[in-house]
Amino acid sequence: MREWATKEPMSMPILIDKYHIVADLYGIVNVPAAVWVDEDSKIVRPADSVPGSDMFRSFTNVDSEVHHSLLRKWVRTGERDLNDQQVREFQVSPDQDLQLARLHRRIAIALRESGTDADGVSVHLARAEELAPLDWTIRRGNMPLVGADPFGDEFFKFVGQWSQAGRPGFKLGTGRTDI
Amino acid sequence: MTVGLIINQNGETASVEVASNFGEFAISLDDFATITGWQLKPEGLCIAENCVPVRDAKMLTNHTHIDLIEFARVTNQNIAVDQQRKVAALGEQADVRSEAMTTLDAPDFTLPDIHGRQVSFSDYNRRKRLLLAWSSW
């Protein structure tokens, strides 16, 4: 990531969140996602799936320009597309299983860093997946940690399960062309 | 005593000694205050100005150590524990998190940037902020 992020000069800070703290705080269930926060530190647009480009549009059915255009408008004029009540309505609240899954994932990450206990890493990643089988930050987030390709067979198997379950997760659907 | 690892709800970690003669996962009062931000006082378990009464102090503490599992229960926090490997992770319960989200207050957090420097979301207070979550895979 460092290599990519330093290739072009960027003024925004790029932070590494190995324990998924921000996902926990802001109800982020997949990446890429964006949250808008205003000058008074209020959330004015909740986490939603917002691709930076149309590269995966045939898969996501998201027109990335829709979010970009809403964002430009808010930055320039302060005009929002959602009111506070809508922000609350479209937030994704966690359940206890997801909260516990996050903790098991953190234990796995810590054990992985200590580097001596591969069994411990597997046990806690598996426990996290049992608890939150449909959460992308858990299921797909675990793939690189166990050597699975986050764009490969495991990924498409997960997408199948998630679709069958009615695509739980982000509710807003910014720029979706199929709904 | 055995060495254990605690991960707090902010993702900060501390290596601590875990008591062998008290509780299920008990650590010293000093380590406890450092890693959790909570303190044991005569009025109960306290963080900043807020205190939670402790009904059964004998379960919680032996006056030198405090049991993290009982602490999590008394203060309504989640805890995941690996007893074999002596690792514990503390976090917010779903209803506490959901309630906090409805205030629309943007929670602060501090994380290392790609150069290893600690950056807080609040370093950018009083500006519009776009918080983007992504992965390089």
Second form
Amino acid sequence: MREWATKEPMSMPILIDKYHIVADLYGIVNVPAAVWVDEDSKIVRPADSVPGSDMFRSFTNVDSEVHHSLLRKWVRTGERDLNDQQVREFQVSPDQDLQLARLHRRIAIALRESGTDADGVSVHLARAEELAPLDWTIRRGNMPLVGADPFGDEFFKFVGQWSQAGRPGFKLGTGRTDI
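Given the form predicted together with the partner chain above, what does the protein look like in the form predicted alone?
Just the single chain follows, nothing else.
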């Protein structure tokens, strides 16, 4: 990630959220994603899967134009598609297991960076996955840390498990639970 962000001079700030703190605070579970925040720093649309194009539409089943139209309408008229109550309803609060899983993942990353406890990294990553076996941020985020391709066979195996479980935890602002 850092190599990509520093390859060419960037004209905007780049956030590398290695501990997933911003993702956790805003409920982002996969990329691409967006959170709409108004000029008063109020969330007016919670984390949502928002592809910039239809390149992966056959996989995600998400039509990018739906989000683009909603965003244009909000920018041009100030009209949002969700009221405050709906925003709260669509936000997914983490349960105790998910919070503990995130903590184990952060510990693993800190240990990995320090280079002092390779066994501890594996133990904490495994514990995170045990606590949150269907969480995208944990499962997919762990893949490159253990040498697995986040677009490879292990990823698609995870997607299959997640789909069979009813696609939990991934709630789009449109009320759909299919990505």
